[in-house]
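Single chain ahead, written as structure tokens, the form predicted on its own.
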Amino acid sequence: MQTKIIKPADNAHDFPLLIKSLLSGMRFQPDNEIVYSDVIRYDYRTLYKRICKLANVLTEAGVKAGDTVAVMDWDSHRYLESYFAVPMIGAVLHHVNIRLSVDQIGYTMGHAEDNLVLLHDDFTVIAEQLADQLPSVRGYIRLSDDQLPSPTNLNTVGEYETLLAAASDEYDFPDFDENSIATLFYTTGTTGNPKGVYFSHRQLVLHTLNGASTLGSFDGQPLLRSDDVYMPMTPMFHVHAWGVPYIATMLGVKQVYSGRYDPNKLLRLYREEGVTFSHGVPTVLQMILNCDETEATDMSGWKLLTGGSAATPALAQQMVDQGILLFTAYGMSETCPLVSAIFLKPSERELELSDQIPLRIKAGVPIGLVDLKIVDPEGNDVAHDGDAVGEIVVRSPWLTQGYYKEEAKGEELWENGWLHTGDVASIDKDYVIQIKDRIKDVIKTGGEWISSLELENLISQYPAVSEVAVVGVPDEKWGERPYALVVPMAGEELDSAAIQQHLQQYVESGHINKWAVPRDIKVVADIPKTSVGKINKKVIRTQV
């Protein structure tokens, strides 16, 4: 295709789209402020000192452009600083899940390289087992809420507020490439070692972009804008924590990080700091539910996203019951995260909140700027018709272009030109998604196809059941055969002939078949969770 381009003026700018370009927030909103639990707080002006100081002591550490500087840390002030000052000089952040194995912890950082690490006394122990491990690491920062920190025999260039203090608070943060990378972590599959995924300038700068616009623009997503008070219950260290933290900075709003999560310290902050907006996976917001501090908590208005995995109606009515504005968004890993949210519209908005419920935990309408349809096994489009089922694939500015130094598995992920989310879906003729099943949690019995979520739905609305996961699991005749885990309500009990005859209300409106009841229904005290909360059901499969 000809197309017409226009030679610039000589002087033009080609403004790059980078980092540095989302600290507008103390432009706006300057005397807001970011709050670390009881520790520290100041205002947007501070901020901006604080990460050109950041960056001073980087640079005087050694940190060149390219380099690599792993954080490990929970939610704080501090990695809030390193979101932009790491990035701001040309290096690589790497987020560190500091929640998986220390063997797996010790394989990120191999891989990814580090050069230098931003560490939490609470991660210590496990930074002198893998010193050894580690050549590419030169050096740590101390990353302490104490005044003495414990001592060490890694070669640590100084404690951070220490360092900061004396640094000077002016950096010329320089332009260069905004398809250079910024951010690097690593996503746990059902087998093999994470894999590294990683995302530009650019990517980030487009999506903080675009969910601003999301999260703001429309009534019927109500959820960050200017006058909000934001709290995580996302890990920094997963997806950016989902990428809100930039949103956040950009607009200058209040921003609260609570450290090391605990549930009654969360809804403590909530209630002192004036919180509006969250997000958390659901066993986040079901541990929230279910804390001490839950009865001496007015929740009504917060506004809640959630995802990373579908909430179950139950869930859903114990938030409608506290008041609370439950919406939901669909991502993953790969993608930034943010694909899809729901989107309300003035009709279903005007419904009472537990007659919305069943619109609330779709997955919601694909945002701006993303190419999302689905697919038959052989790559042929699906209809949208509500109905038919096939996976997601999706195209968008900020998708993850491959896996760090694994171009094999980078090309599986990308087959046809699509990105694959692994994710069975239906779309409806108003765009909407709902969310079948994973394509490796399905379970496939005598020819017939079962939803876990959709199974997980049903039981999760028995009155006594908290918490509930499905999986498939091996059968000589059937091929496999639905498996179910339930963990009671506080104080309740449960019985799981009653949970089957609960079920067979289901199967005589034709709902579900009669083979999709679990015939093996586990009662348990909790459930296996992944390293970001999400139930695991690989751990499952395998103690099955």
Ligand code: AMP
Given for the second form:
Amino acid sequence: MQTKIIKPADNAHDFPLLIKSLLSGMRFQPDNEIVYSDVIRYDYRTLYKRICKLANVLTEAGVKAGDTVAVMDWDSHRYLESYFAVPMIGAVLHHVNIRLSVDQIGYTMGHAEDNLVLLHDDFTVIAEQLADQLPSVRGYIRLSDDQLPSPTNLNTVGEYETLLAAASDEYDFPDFDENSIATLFYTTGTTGNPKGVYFSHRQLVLHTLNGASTLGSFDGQPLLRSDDVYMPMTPMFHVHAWGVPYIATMLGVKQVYSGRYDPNKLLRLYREEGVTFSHGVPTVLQMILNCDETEATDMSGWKLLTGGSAATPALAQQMVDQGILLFTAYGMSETCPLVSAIFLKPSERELELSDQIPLRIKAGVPIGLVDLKIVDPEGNDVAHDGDAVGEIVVRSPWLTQGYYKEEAKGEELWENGWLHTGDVASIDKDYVIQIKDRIKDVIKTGGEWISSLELENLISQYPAVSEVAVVGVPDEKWGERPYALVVPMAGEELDSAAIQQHLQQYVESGHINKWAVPRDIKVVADIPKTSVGKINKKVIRTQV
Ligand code: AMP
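Pass me the form predicted together with adenosine monophosphate as well; I've looked at the form predicted on its own already.
Zooming out: every chain and molecule, the one shown earlier first.
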């Protein structure tokens, strides 16, 4: 195609999309604060100075453009500072998933070839165990919430706050290619080693701009605006806390970081700091609703974005009962993550909140700059009629372009030029996505396909069920059969036969077939979770 391209003036500036340009919030709201638990609070002017100081400390420690700096920390102001300082000097920020096993952490740090590690005291023992197998690591900067970090033999550059105090608060951040990699982190699949996904400055800038418009501009999604107070409940190591710290900083929003997640502490900070917007996976939200501080906390008006797995109607109802405004988004590590978010039409917003639940827990509508469709196993498009199901495939400017140093796996992810999510869904005529299951979690029994998510939804509607997980387990006769774990609500008892009885009504109405009623429903005290707090079906299947 012959489009019109005009040669730019020789001296025209070709503005690169770099993370440093996202620091505009301090120009609008310089007095707003960054709060780290009960430890420290400072304003946006100080945030900028501290980012410059950290950049000087890193440079002084020998970090050069193209090096990799790992962070092992809970949610903190330090983590926020590294979100900016590390990529702004041209280095790659490796978000270490500190919830993985020691072996897996070692694998990811070795694979990423980390050069410098920002290391919180809580992970010193792990780092000491791994030090011998990480030849690329040249040194450690100690992060401590106490006066003095614990003693160690690790090659320590110094303590974070002490180093920052001594560093200059000016730094001339250079321009460079916007396609330079800014961040790297690992996602754990069902088999094999964790896989590295990576994002460039350009991708993160576009994700941030689009995230801001998605979360703030539409009347059906009024989640995050400049006067909000933000506190994440998705760890900062997990997909950049869904990218929201970048959005919040661009808008100059007051930000609250809680350290290690403890539901009571999160609720106390919510009350004391006036938090208005948070996000988290359903299991974390569940913890918030069932902790000691729940009763003492007025949660009305708290805007909570969930995603990462499906919220059950029962959980959503609990939130509505607390006055929480629940929203859902969909995405994955490979997608940076935002791909879709719920948007309520004016007529839907007029419904009672309880009646909005089925709408609010769907996966939403593809956001701007996202092409999304469902396809069958041969790659043919599947109708967007709300009934037909297929695998979600996506295109957008901010998707990982492969798996780090794993070419073949990257090709597989991008089969036919679309990123394959591994999620089965339907899409209705209003573009609303309804996730049915992960492809690998669908239960194949007697030639029928049963959605484990659908079954979880139906079981969760039985009174006194607090949490539920359904997996397929091998069965000689049927290939697979469903197997459920249920956790009773505090002080309640559950009886498997009664839950099976409850499911009969859906068999009779034709909603599910009789094979979908699990023969085994085990009442347990808790359900295995992944490193980021989602239900761990891999472990459940192994246990069964
Ligand atoms: P992760 O890469 O760990 O962030 O996990 C991404 C996966 O979480 C997706 O592929 C989906 O299976 C699941 N997921 C994310 N958002 C939703 C949602 N809104 N509803 C249901 N499942 C979701």
